[in-house]
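One chain follows as structure tokens, the form predicted alone.
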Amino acid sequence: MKFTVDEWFVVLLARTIRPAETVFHGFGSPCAQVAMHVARRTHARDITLIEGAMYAVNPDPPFIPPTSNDASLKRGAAYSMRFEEFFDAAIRGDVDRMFLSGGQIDGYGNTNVTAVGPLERPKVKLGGGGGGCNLAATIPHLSLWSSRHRSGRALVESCDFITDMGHRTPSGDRAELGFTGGGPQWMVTELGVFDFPDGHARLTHHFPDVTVEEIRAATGFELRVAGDLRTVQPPSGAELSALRAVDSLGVRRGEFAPKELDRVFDHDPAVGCAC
């Protein structure tokens, strides 16, 4: 059996949640809403799954749509919160774990899905980020991601614009700053994975086919690599056939570049699952 880096890419998101965890992901985010889907059905089947555009609770979709704004995705949910009833628990603390993506994601884990150049000019304006910001502040852990990481304009030095605070801003830390959420905790980006152990990126694992000088020339901060950096573990069976099942229609796939899709690998199947 063969598998894709797009599928691998869901694994590996999938595998930041943790059991029992409160799991929340924004609007159009297909890659994430994929990975918490393929958490609850493999090593993390007691998690709170709500969806990001429909914040019904613990759904049961017969596969994830193209739009996250979709009415299957309420379908089997065991109920679907107000908007406000959401942002409550977030600020809270009832909300363990959000993902976060964007147009540029510096070192510190910040975000831009605002605009990318000069705000009074942009070269490039994006779609906001919502009540992100809200809730980057308060939920304890994020689990970024980026597929657009060879690009070289994913993974940059500084944010041109910072809509959901990572660790530190130019304005301080999070602490100096009176957030009480802790920040990101993982980014997985098609090259590899990287934890954030005292607030700043490193690369803990990468992509078989995928050198750390590939990465370094992609990333445009200091890339920082783990003293035991290993290859990233392979899906299991169970895994990939729980991301095939949920996402039968392959809407993971729309974040890719068509190059990074003919990645191919060979499934070994003394792999169990990794998480």
Given for the second form:
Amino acid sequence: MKFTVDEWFVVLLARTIRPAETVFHGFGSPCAQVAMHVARRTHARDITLIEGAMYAVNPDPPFIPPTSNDASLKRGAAYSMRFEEFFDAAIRGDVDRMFLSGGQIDGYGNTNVTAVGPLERPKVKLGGGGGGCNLAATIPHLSLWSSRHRSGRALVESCDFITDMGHRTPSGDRAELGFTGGGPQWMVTELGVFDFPDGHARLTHHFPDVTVEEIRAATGFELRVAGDLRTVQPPSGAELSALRAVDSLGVRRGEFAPKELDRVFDHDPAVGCAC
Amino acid sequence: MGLQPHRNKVVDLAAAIADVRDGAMIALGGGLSARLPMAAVREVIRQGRRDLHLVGSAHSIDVDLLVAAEAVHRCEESYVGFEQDLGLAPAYRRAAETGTIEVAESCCVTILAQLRATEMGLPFLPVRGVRGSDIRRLHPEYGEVTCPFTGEVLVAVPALKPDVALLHAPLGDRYGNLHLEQPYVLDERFASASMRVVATVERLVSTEDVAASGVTIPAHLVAAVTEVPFGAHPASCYPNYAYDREHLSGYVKAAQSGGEDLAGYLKTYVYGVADEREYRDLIGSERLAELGRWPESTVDWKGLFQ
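With the form predicted alone done, generate the form predicted together with its partner chain in the same format.
Below is the whole assembly, all chains and molecules, this chain first.
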């Protein structure tokens, strides 16, 4: 059996989820969305999965649609939160993990989903941050992702605009800003995986077909590398089959540059669930 | 403001929108591709409104079309776009990049707090986030407040009171009782915080029938109600119909190329149709029926999105 980089990427995102957590993804985030369902069907069956934009609790969607508030996403859910019910839970700290991405992400895990270039006359006006600039303050753990690391434009020295706060902004660190959440914990890209010791991204794993030098060349901030840098753990058969069952429309693939999707790997049936 | 009297509030769409003034702050119901008040949006454009201040959470073609029609002065949403699938909102993006609209991008939590302040009759509410985010720079009207009990410094956001909320619901009665399906998004909060609620509904039914489905927004918050089948198209209005991805994709392409293509979309689907009956005829009963066939099987449902 073969698998592609988008599948491996989603499995790595899924593994940032711990059992029993309450997890949430924002809209327009198919990789994170699929990852939550993969986690719920493999290593973290007791999570409370809150489906972004529907706020449905533990649904079993027949497929993941290309829009985040389609009724298919509440199928099988006994309950859907109201908008304010979800945001209240998140700002009082009851939602353990949220997935965040951005057109730009800096080394402290600040993300920009608002505008590239000067704010007054942006080069590119991005969509906007949804609830992020409050949720990033209070949710205990953030899992960041970028599927466009190789472009060299996604992981930057500093964001042109900080929409959602990471570990440190020019206005101060999280303690100084009075935030109750812990900030970014992991960042998964199509090239590797980062953690955030001391509040700054550090490469802990790389994909086997990517070198550290390639990653350094694509990274705008100073690349810190863990002493025990390893290759990312391959996906198990269980993870791949959960993923393929959940995302039969393949919406996750839309997040990647077409060339990345040519990255195909051989599955080793001896690999168990790495989590 | 006061609650709305209990009386028959059925009007036609043109009359309901005639009360919306140039420069009004308009709250848009629904979100992303679900339950957007598109019939009302098209009528606002047909009536030539200008300088509107739009507020909402995460939106797509509703905001983009109003911007494309040059009806908008200020955008205060948490997101405007077509998600990962169809990408950035072309007209909104172009207007923001050329400075023809004021972008006051906000956050779902902040807007919620601002509406709740109005609902509670308070001048502001505090939020814990926003500090450290450049979103703060887009909102000089925000302040800071020190908690008298803990000493924490929090961002204070002012009460937000839209002039009119445009909402779309699957069911309503002539008094304005509305039944919605989840997600309600901010519709309930908009209904109680806005000066005036104008509702379009898929079907006007008896009060008993709305009550049997469950009243989400009560008549005493609604000023006008009008029956517009497929009034959310090309957005979805479950349980009636799914969103029309093909139509949205066509819109996005026209809006991306701008100029004549975008003018052509507006001419065909907004200015060129006198009312929503003509709009439905234009989309075609076959296509509309297709969007309503989502419950027949997972294959049918999924097929709409392929």
